[in-house]
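To begin, one chain is listed below as structure tokens, in the form predicted alone.
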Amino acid sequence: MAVGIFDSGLGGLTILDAVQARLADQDFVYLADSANAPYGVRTPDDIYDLTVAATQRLFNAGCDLVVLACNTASAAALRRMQENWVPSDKRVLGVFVPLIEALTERHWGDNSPPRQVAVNHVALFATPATVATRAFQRELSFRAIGVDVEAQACGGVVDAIEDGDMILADALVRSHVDALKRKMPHPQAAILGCTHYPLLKDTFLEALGAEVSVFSQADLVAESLADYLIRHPDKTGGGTAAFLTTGDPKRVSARATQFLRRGITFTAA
């Protein structure tokens, strides 16, 4: 049984790359909604409708489990989908949970009261839509107290990455880090709250400084998914991967190959 990996564009390939390395025998179907990217400047209703349509496309492709490898979709659509739309025989997971587990050092199933954690000052870099939902702060507050989260909406970064303009993306990241530091001069940890951002992790690290711990989602999500699949062995496969896009397959394939430095061929969704 294939696992679906969904993103508004190519950022979710950072998640796919990590989970493929961790789960070599698992089948995957990746769907990039490139025709409608980026999601980070859309309204919550737009994001919900697009995410539902993409998830249904992956269900139709034989995926009983879909990972929303898009922080904007996870923040703006996941809870509403789980409450009102996801069929009882399907499962849709987001990318926030593994990140909050790592930051708070407590398992998601731990329902004890919120408590103090080691990190008190956290910088969150995310799309404008993700920042607007305050979903990260809400989920974090269920498990930790005394954590000051300063969010920085990183407008333009996803667009630059999707266009292949990494020089512009690098400059934008540095500008957004500078803006964050004016609000929170000494963060202890930084969250890269968009799956595109690991492509610029070195830039974030350099701009933030060596004293800041940077949390990126790819490896954390891979470990979380591996744990889930160990508990649900019916989801294993033969290690194949299919790539679908709502955009121009030729253009998206070229960008994906550039990002992952290996040949990736997309077909029309």
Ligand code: DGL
Second form
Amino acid sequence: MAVGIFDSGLGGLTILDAVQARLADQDFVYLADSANAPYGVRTPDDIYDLTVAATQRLFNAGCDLVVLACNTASAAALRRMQENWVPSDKRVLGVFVPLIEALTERHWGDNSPPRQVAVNHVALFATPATVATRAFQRELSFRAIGVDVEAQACGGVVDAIEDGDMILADALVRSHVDALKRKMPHPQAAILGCTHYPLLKDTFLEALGAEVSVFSQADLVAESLADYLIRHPDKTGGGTAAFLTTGDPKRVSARATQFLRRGITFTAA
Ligand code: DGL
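Next block, the form predicted together with D-glutamic acid (DGL), ref. the form predicted alone:
Below is the entire complex, every chain and molecule, led by the chain shown above.
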């Protein structure tokens, strides 16, 4: 059975890459809702409706397990989907919790009460919609006490990446890091809370400085998905991947190939 990987656009490919490297025999279907990207400026209802439609599309493609490789969808839609919509024979997982478990030094399924952790000053970079939900702070408060989170809504970055304008994306990241540092001059850790941002990881690292540890969501999600699949071993296959988009397949394939530096061919969803 293939695992579905969903993002509004190309950002989820950073997750797919890490997951494929970790799980060589697993089949994947990737869906980019390019026609409706970016999600980060939409309302929670809108994000919910679009995420449900995309997840259904992946269920229809034969995926019983779908990973929302999109922080905006995970923050704004996942809990509501799990409570009201996901059929009992399907699973939908998000990308937030593995990251927070790593930050709070927990293993999967550790539901013990919140406790003090090593990192106390955390910078969160995410889309405006993700920041507005405060989902990161909520999930963190279930697991840790005394962590000060400063969130920076990084308007414009996803649009610039989807348009292939990396000069603009680079300039925007630097100005968002400056804005964050005015509010929190010495963060100990930074979370790249949008799956598009690893495409600009070097810019974040340079602008933040060597003393800030940057958490890599892709590797953490890959580990956590590997963990899940080992506990549900019926889901392996031949290591294939299919790429679907609601946008223009030619344009999306060209951008994806540019970002991941390997040939990727999308077809119409
Ligand atoms: N890459 C997605 C995320 O992780 C969504 C970006 C967007 O569509 O605004 O938040």
